[in-house]
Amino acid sequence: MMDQIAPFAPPSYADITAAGERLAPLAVRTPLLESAVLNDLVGGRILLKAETLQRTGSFKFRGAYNFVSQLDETQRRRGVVAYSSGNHAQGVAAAAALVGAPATIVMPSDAPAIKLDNTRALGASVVTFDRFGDSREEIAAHLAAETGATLVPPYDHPWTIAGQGTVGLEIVAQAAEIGTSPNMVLTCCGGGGLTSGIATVFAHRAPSTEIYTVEPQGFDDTARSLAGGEIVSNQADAHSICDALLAPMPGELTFAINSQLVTSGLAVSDDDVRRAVIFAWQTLKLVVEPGGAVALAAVLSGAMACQDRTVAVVLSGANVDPELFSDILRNGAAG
């Protein structure tokens, strides 16, 4: 139950690195690529973390184990329930796998088809609901009461931001490998959980690095949110083919964090998003799914200028619909 987790504050660095040493025997420490035509093309020295080849295909593993590593035996028996899009999903199913809990996750209907079935091959049930009228957190909290399972948060939870911003803590030791540190930061965000991860390591390892958030037209809450110095929420009917990164708001405890941590918030449009998901797989000759890629279309548009600047770019999830992956390389982006 989720009275027995740990109050609701914001991580330290000393959690991050903690989360980090749960996570090194399990998640891969994915690589920091650097690309010639890239670099050539923007005028800058861009750094790709990409947490595509992670394990489930996205950073989510790291912050569903780091979190369920952490319960108790009971609370493992009674099994873990989580909302997601996809990669939370994934994330959390094989968490629980890994330490024999039981998951259920709430998913979206509409969501890929190879999120639902790899969640379910990972041995998670699986309770879909209607994106546009049904509320996920309900479902997901009355499930949680009924069999007295753990609700996992996909970003609004110290645990989960913790193991995220162990992303953080790779960029800033890959990058000294190879005789650099970034001056900037873009992070795809759709809660939050991942740049106020990574801006809690920058804050601590690196304070001077600009921190970016970059989100879908449309779904461009944290940027508002930002902005306006409080919490906003996107219009009902927005829609947008990024569909890990649709959530309706920013996370209370994200937002705290990042509304201290992070200079500004961008937003690019789903032609910008196609355009970079056919560079990644054209040119860096990586699958990276529209979610995944937002942050590197924000370099490729000119969004963000990167000239004569090192910039580390999160390639944040692989987790693609083979459909909607051809049709963006047979069809590009419109015009």
Given for the second form:
Protein chains: 2
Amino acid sequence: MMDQIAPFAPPSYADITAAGERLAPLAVRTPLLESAVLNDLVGGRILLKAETLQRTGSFKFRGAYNFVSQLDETQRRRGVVAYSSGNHAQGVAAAAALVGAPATIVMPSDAPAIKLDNTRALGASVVTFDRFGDSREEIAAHLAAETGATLVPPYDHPWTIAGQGTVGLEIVAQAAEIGTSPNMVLTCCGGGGLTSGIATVFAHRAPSTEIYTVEPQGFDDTARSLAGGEIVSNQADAHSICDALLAPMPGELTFAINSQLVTSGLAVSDDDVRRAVIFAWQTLKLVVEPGGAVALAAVLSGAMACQDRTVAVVLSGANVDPELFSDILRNGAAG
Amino acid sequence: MMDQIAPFAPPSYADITAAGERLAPLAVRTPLLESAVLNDLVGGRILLKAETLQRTGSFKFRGAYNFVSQLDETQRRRGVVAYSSGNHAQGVAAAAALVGAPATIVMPSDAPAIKLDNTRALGASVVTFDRFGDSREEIAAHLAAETGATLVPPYDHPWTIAGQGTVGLEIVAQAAEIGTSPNMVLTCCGGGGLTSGIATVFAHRAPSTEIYTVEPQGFDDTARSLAGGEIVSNQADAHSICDALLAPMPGELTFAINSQLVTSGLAVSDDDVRRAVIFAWQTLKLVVEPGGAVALAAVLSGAMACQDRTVAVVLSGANVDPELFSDILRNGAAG
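Switching conditions: you have the form predicted alone, so give me the form predicted together with a further copy of the same chain.
Below: every chain and molecule of the assembly, starting with the one above.
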């Protein structure tokens, strides 16, 4: 449990359904897909929530639009600022364009080119920083103070969390449409916004469903924080191909929620992730970026046993450079 | 118009709805997807029918299962034979396995390795032949005569056509679910089974919808046959990266239907197709094989103007070798 008081109250289930109404005209109700080959392979029923097919290629549009659309006219005119490795960047850029707000995004200089390019193509100004030197939070805060722009938090804010939670609303509804309800939900975890939103929905709608986070090895800060009951950080020198999941530690608000609602956290290796990216391409016919494939990797690697279980697996994003992707396809996993 | 009498009667709309009921428990109701980026790009509304996500990675499972499931116990025991460049092969192999019939598939020796491998993995025996020398029809007929097995026609049979037509049933239903109906349907065309099935559905349900075939340049036999009113063949030495669409001429039954119901035929270049495969990967986040991307290529290349129109585009298959796919991603289109 945390000693600190989170700066905001957690979003309620009603906040998430309100986000769902805001998003309905603009977000994709991404399909919940099933593969006979995958089901046979694991001996269970895997329901794949393909947020890869979401506007901007990841779930991040949901939280960004739910946040930006609640700003008033003056705030919109002053614009928005965000820091992001790339998926939140594109989500904020697209959301800001839809409400007519100028957007400035602080991105690591080593972000995938596709994420930098797409963010600019959506009309945002991009400011790059050195991921191993500068503080992106400080740069973004400075930009916000200078221009009066509003910072759009990537995860640690109830509006962001409520937007991401709409993924959970759809999983519940789409599973019901095919006559089932998942025993477990596996989702990737960076700062914890997607997890905390989904967990809030299931706590309200299907409280017996177990929620698990999946992180890259070396970035399993949430798993270790959950296990120890307090926020811990990752080693500063850790590396992973999952560029979307390199947050240094859980958010305060997201961890306050996840420590109550998440069963536990899993970690997968980069080679597990490469195999999952290949499986998604070859068998599921879906493009998934490394960070978007960690939950699938947990299923395929056996890190989570799925025998006789119905398991919702979030495929969270698909923005990956063609060089890295074709390298993975050609060379597969080293181990 | 044709002078010959087709060997079978065309399937009726009721035959197609009956196929839909047979397929409902086993086939994927593939999503009808939309991309804000694609819509903005063409100034219209593009509804992508993602048959790439169908069982076995192409629409061919539909026709194969609709055919095989109508065989009686004796026929099933004697087994089935098919000839195919690979997608029908996998469809027949999967369908035969589901009804417990042994399957032998005659495939070109230069078929993509993923198609050969997947067909074997589904439990079928594979017999290869030289696409530029041997007659696959004769080999398959010989095998069928020898063993008493039933030949599963790739397109020129009412049961096959009725199965493929269920794609059309779903497009009509899924478009209605989002409050629309397409002005046009664009679909790939090899032997014409998918086209004739979809066209039959639209003739019954939405007769003002225009149906267009899309073929690779050099394999536009259907376009030229439609234009001239009689069946013509492709040049024997034509080549294309669209291995799924290399049928030498339209089927008799499929052409009898398509000559009544199809507006006209379009052709796209291999470079148009490469660009469409890249666009699908990068922007739609879908894996599409070259032959599965021709309809999308017609939209992106401007071969079909989509301004202010609602256009259903069938993405028909996704079985492509990683070497070819990563080569396309890395090198793009030459032209």
